[in-house]
Every structure is written in C-alpha cells, then in structure tokens.
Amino acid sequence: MAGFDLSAAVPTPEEHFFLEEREIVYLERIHELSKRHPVNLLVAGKQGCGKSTLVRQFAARNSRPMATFQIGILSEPGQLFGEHRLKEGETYYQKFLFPQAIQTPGCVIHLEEINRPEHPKALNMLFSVLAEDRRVWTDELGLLQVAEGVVFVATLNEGDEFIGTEMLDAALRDRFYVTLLGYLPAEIEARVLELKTGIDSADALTVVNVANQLRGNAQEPITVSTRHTLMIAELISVGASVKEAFINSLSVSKDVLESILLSLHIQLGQTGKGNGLRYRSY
C-alpha cells in the first residue's frame, strides 16, 4: 500500500440509510467521546441489517477517513500488521496497510466479523491497540502509538447458526461500547425499498409484509435481511411478480410462501392451462 493516502479515503455517504432518532444521537456521542479518548464500538446484529453501512455513515457524516480489515481471514497473531515472505530466496517483511490505519489521526477502523478468525489468538494483538494507552510492539515495526481521535469499530453475527463464528472473548468484549442493530420498522424498510430501487409503495410494502411473516414463523421461521428485501424489491422493479421475486431470492418453500401470500390476499398469478411453466429459447 506504498504510496496510498489513506487520510484521503473518506467514504462516500449511503443514500436513504436510516437509523432510529437515539441511535443516531449514540453515535454522534461516540464522536464526541472519540475527541477526548480512546473509543472503541461493537456492532451487533442480522446479517444484512445494515451493520458496515453503519460503520460507513459514521465514517462519512464526520468526515473520517475508513479503513475495513476482514478478521475472517487472520490465522495467527500479528498478522493485521504484515507477514515474511520469500523473494528470489530471500526472506523479507511486508507491511500491510492496518499499521498505517492505526497512525491515521482520526480514522475509523472497521473490524469486520470479528468473532470468526481462522485462529482465536490471532486476535491478541488487538488487546493492545483497544486498550486505553493505545499502543502496540512488534519485532518487525517496533513500537506503533495509535494516532489522536481513531475510532475502532468492530461489527460481528453473532448466533448458532452462523458457521465458523465464536463467541467473542469476555475481556475482548468489555473494551467496546455496544449497539445492536435489528430489523427496520415495516414502515420505513418499505420506504427504503421504494426510495433506492422505485418499486410503488404498495409493492414495498407487500414485500416487507411478506418478509415479517417468514421471520415470524413460528414452525419454520427464515432469516429476511434487509439486503434480501432490496434484492427482492429490485426484481420486481424489472417486472418479477411478488412471488417470483421471494423464490428466486430465498431458499423457502412455496407451500409456505404461498400461504403467507394468500393469508395477505395477494394473487398469486397462476392462471392457464398444465403447469403454468413456459419455455423459450435464451
């Protein structure tokens, strides 16, 4: 990352990204906080909620440069910061980008899927830089101070039926403050579909219904997230009906579909002759 200003890489704002009125006002706190000490925030919640949007938008309201490491993929400790590799038989250190991240004033770390690293212990180096002094040794780098107003945010699925997670370490745990994020109002997901694909309210709104069946289900109860609602709503928006559009974007039976669809009193759009399949050339 020789030469990559990173103090530049403020990203862009997220259009119709909406949070609850207190959850806005926690992270403007969290800004201020940020101003007078080390702060660190934990972003709990669905897959597909809007978790690294988050990151993004607090990132970009305040003018912060970001930077997002995938923890998924550590293996060992110290691995964030560079690793020795071989070149024409030499061995050598390559920095990575996460030291200079770190010495960014100002920057927002984002911490991706923190609780599913290949090996637990490669997330002990994250003690130091997370602790309050904010400060890290390494044989290769030697001692590293994390820079005046950064901001570590970590965000994490956190569950049983999320394969390869773990649960986040206790002493990990306590250096963050905490949000959690959920599911929209049916209100304002449906809003948010009309807004970034044009789909008509009614339609939103169908589809968000829909949703909130599934999740709710009490016998077979199916994870909708957020992003699936909008991939749902953008198939319609090229002419997909409701129901094409939930099977072609979830793994979810049609006996139960068509159920919760008639249950709502939408049509379900199956008239003519056999079984409705038709074929033409691609």
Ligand SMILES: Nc1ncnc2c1ncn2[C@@H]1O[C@H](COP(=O)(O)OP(=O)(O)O)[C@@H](O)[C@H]1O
Second form
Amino acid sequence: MAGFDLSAAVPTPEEHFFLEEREIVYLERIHELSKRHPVNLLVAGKQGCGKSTLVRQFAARNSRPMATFQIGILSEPGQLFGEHRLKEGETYYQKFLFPQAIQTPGCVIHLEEINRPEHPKALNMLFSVLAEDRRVWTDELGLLQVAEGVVFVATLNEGDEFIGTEMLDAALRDRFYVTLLGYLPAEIEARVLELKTGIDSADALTVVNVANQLRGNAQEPITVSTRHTLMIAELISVGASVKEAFINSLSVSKDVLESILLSLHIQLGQTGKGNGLRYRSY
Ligand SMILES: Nc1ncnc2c1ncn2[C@@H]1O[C@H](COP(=O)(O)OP(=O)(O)O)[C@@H](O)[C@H]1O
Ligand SMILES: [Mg+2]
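Got the form predicted on its own; could you also share the form predicted together with this ligand?
Let's see the whole complex now, leading with the same chain.
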C-alpha cells in the first residue's frame, strides 16, 4: 500500500441513513472524547442492520479518513501489519495499510467481525493498540504509536446463532464503549426503501410489514435484514409484485408467504388461469 494517502480517504456520506436521535448524540460524544485520547467503540447487531454504514457515516459526518479491516479472516497475529515476500530470490517486508491507519490522526479504523477471527491468537497485536498505552512493537516496523484522535470501531454480528458460542473475549470487550443496533421501526424502514429505490410508500410499507412478520414468526423466524428489504424493494422498482419480490429474494415457502400476505389483507395479484404457470422460450 505504499504511496496511498490515507488522510484523503474520507468517505462520502450516505444520503438516507436513519439513526435514533440518542445514538447520534452518543456518536457526537465519542467524537468529542476522541479529542482527548483514542477511543474504542463496539457496534453489535444483527447482520444487515446498518453497522458498517454507521461506521462510514461517522467518518463522513466528521470529515475523518477511514480504513476497514476484516478481522474475521485473520489467522496470525502479525497479519494486519505486513508480510514477508519474495522477489527475485530476496525476501523483503511488505507493510500493509493497518500500521499507516493507526498512525493517521483522526482516522476511523473499522474492525469488521471482531467476534470471529480464524485463530484466537490473531487478536494479540491488535489488543496492544486497543489497550491503554496504545502502542505495539513489531520486529519489522519497530514501535508503533496510535495517532491522536483515532477511533477504533469494531463491529460484530450478534445474530441468535452466535449467542453463547462466539462471544467476544471479556477482556477485549472491557476496552470498548458499546452500542447495540437494531432494525429500524417499520415506518422509518419503509421510508428508507421509498427514498432509496423509488417504490411507492404503500409498497414500501407492505415489504416492511411482511418482513416483520417473517422476523417475528414464532415457529421459524427468518432473518430479513435491511439489506434484504432493500433488495426486495429494488426488484419491485423494476416491475416485480411484492409477492414475486419476496419469493425471488428469500428461501421462504410460498405457503408461509401467502398466509402472511393474506393476514395483511394484501391482494395476491395473481393473473392468468389455472395454476398460473406459463412458459415461453427464453
Ligand atoms: N438505519 C438505516 N438507514 C438506512 N439504510 C440502512 C440502515 N440500516 C441499514 N441500511 C442499509 O442496509 C444495507 C446493509 O447495511 P450494512 O451497514 O452493510 O449492514 P451490516 O454492516 O450491519 O451488515 C446498506 O445498504 C444500508 O445502507
Ligand atoms: Mg457490515
């Protein structure tokens, strides 16, 4: 990553990102605190609920550079910092973006999927930069000190399937401020779909209502993320019916879907005769 100017990597804000008022105030306080010393923030929530977007938005709104690192794929401690490579029979050390990021004042450092590194020891060197003295020693690069104003934001997927088995190490969690992000209330999520995909407000609300029924289904709840309701709304924006869009986006049975649509008094919009199956050459 030599020559890459990280200080210029300020993300552009996303136009239609909604957050609870008190979360916005909280993020402003984190920004404020980081003027005294580097800060660690942990954002937990279900997949597709807006964690990554929140991190990007925090950087954008405060004109901070940002760099993202996948922690979930790390298998050894030094891997974030660089690696030894071979060129024309000679080995050399290739420094990665991470050392540069921690030395960039005000940088927002997004640590993705911090709950599931491939190897437990992979977090050891990261631990040093998150700890109070904010410095880490590497044989290749010497002593690295975290720059002023740096904010580390770790995100972790806290779906039902992870609880109990993939909990974050207590000592690591102890070093973070936390926030738990949930899905948006129905009318706000519908508004997001409308604004981002251009579908009308009635369809948007139907998509969200159906999604919420699936999320709350007592027998077998299905995770329908905001990412996914957006995908469904996009299909509708190019002509799909609500029913088609759900069937083509989720592995949900038609029976379950139809009973939900019926319970919401939604016209199924079935056209044609018989079983409605029509074929033509493609
Ligand atoms: N609160 C929200 N307001 C607007 N869009 C949202 C919100 N939450 C999620 N989205 C949209 O859903 C998609 C997935 O969000 P993302 O941040 O990648 O989720 P996560 O990192 O939690 O898996 C993005 O396109 C994002 O813009
Ligand atoms: Mg994400």
